[in-house]
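First, one chain by itself in structure tokens, the form predicted alone.
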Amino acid sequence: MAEALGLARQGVALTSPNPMVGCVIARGDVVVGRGFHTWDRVKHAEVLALEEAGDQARGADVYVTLEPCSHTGRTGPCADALIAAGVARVFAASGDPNPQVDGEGFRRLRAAGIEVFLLEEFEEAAAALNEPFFHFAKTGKPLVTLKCAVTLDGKISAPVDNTGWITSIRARAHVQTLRHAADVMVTGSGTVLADNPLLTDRSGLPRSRKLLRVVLDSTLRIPLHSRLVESVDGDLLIATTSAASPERRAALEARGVEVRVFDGPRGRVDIRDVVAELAARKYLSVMIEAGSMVNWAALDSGVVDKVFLYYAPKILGGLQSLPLAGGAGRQRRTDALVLERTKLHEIPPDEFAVEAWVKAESRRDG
């Protein structure tokens, strides 16, 4: 199973909107088939492993990281393929929460006389591997993570000069691993005006679908010659409001930018509607990399599921340096957003990152 999980991890950024799955087929101590899923190869991990195993699959043991599917999508059911191959036993690391499966794969295998075992000691690793897929299957929404680099006193920018970086090159390299695994990057027009970012996946690793870049821009302030607009390749969505200039919208669309209206309270883009649109397009994971105001708007709206905060051993101080989350904030300590399931990631020699889930009960509108 450890080998199957390792195979599955080779599918990072290559399977969305499908899950990452690895499969190993063995006869005793001898591995006769291996496979892992990628979107462009179409075939699922079990089928690829069965093809490699050939006739040796009959009577063999199958180790798979996710419950074999029981429905027909782009391929036929993997459960049926395992039954047809005559395997003896199936060991799985996790069930599949997809409503189209959700135990039916296991039931179908058992009905055919195949022994099925759920290896609970691998269940946590399997769930972490497909965190966005599991979240989407259970909620119908993409997993939204707010990422930010902050000083130890919680500041993200200085009031006068913001040249240079808050975190080190090691921390920024770690960020690229998160960005590579994400389907969508979201930022605000303020960040575009201040930093002129590209928001691209700079890992150099292959992807199954382009990283979609989304800018929240209520009045279409984004410069036509910004790096985002100039690099557009069917991968840039500007979320705006009906108050934006039609001429400005036409100029952006003429350059290949998709512009959509998401009217929200106080003349701002409704980020909840943006996330709903991304869900409709079956994007499983969204990362927000924005400024203080957008960070708070996202947190306060209830769309943020997780935070990933990179801390540098620095202190800016002062009242004018912008905090992680600005805006109105919560006015009472008892109303604070609460984080749970916190994990610390060390980034030697002196930095660290905090990964945590936003507790559902502390959201207002989530």
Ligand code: AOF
Second form
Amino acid sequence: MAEALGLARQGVALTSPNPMVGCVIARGDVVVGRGFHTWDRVKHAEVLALEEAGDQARGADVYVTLEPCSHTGRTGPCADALIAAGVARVFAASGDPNPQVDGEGFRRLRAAGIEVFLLEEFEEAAAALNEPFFHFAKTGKPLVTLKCAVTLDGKISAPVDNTGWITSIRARAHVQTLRHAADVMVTGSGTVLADNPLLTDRSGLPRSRKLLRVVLDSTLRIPLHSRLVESVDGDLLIATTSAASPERRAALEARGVEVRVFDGPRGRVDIRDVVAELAARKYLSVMIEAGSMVNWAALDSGVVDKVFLYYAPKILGGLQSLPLAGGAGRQRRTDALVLERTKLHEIPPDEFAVEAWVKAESRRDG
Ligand code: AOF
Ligand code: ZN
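Output block for the form predicted together with the ligand, input the form predicted alone:
Next comes the full complex, this chain leading.
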């Protein structure tokens, strides 16, 4: 199963909106077939492993990271293919929460006389592998992660000059791996004006879908000569309000930018509606990389599921330097957003990142 999980991971960024799945077929200690899923090659991991195993699959053991499917989508049901191949036993690391499967894959295998085992010791690894896929299946929404680089005192920018980086090149390389695994990047027009970011996947590795870049820009302040607009390739969505100038909108659209209205309270873009639109487009994972204002708006709106905060061993101090999240903030200590399931990532020699989930009850004020 460890090998099947390793195979599944080879599909990183290559499977969305499908899950990463790996499969190993073995006769005793001898592996006779291996497979992992990618969107472009269509076939599921089990079918690829069966093709490699050929006749050797009869009577063999199958190790698969996700419950074999029982539905016909882009391919036929893997459960039926395993039955037809005459495998003896199927070991799975997790069930498939997809409502079209959801236990039916296991039932069908058992009904055909195949022994089925769910290996609980691998369940956590299997869930971590496809965190966005499982989250989407459960909630119907993409997994939204707020990523930010901060000083130890939680500052993201200094009052006079922001040239140079807060974190090291090693921490930024770590961020690139997160970006590579994400489907969507979100920022605000303030960040575009201040930093002129590109928000692209610079891992150099292939991906199944273009990384969609989204800018929250209620009045269409984004410069036509920003790197984002200049690099548009069907991958830039600007979320605005009906207060934005139609001329600016037309100028952006003429350059191939998609502009959409998401009117929210107080003349702002409604982030929840933006996330709902991303869900409708079947994006599984969204990363917010923005400034103080958007960070707070996102946290306060309740859309943020997780944070990934990179800490540099620095202190900026001062009341004028901007914190991770600005805006109004919560007015009482007891109303603070609470994080849980915290994981610490060391970035030697001096840095670290904190990965944590926003506790559901604390997401919305009051
Ligand atoms: C995959 N790869 O290796 C397995 C999957 O539209 P389809 O036919 O590709 O079906 C996608 C669903 O099939 C997916 O959401 C999951 O529930 C199930 N299993 N999917 O993409 C695989 N084994
Ligand atoms: Zn399948």
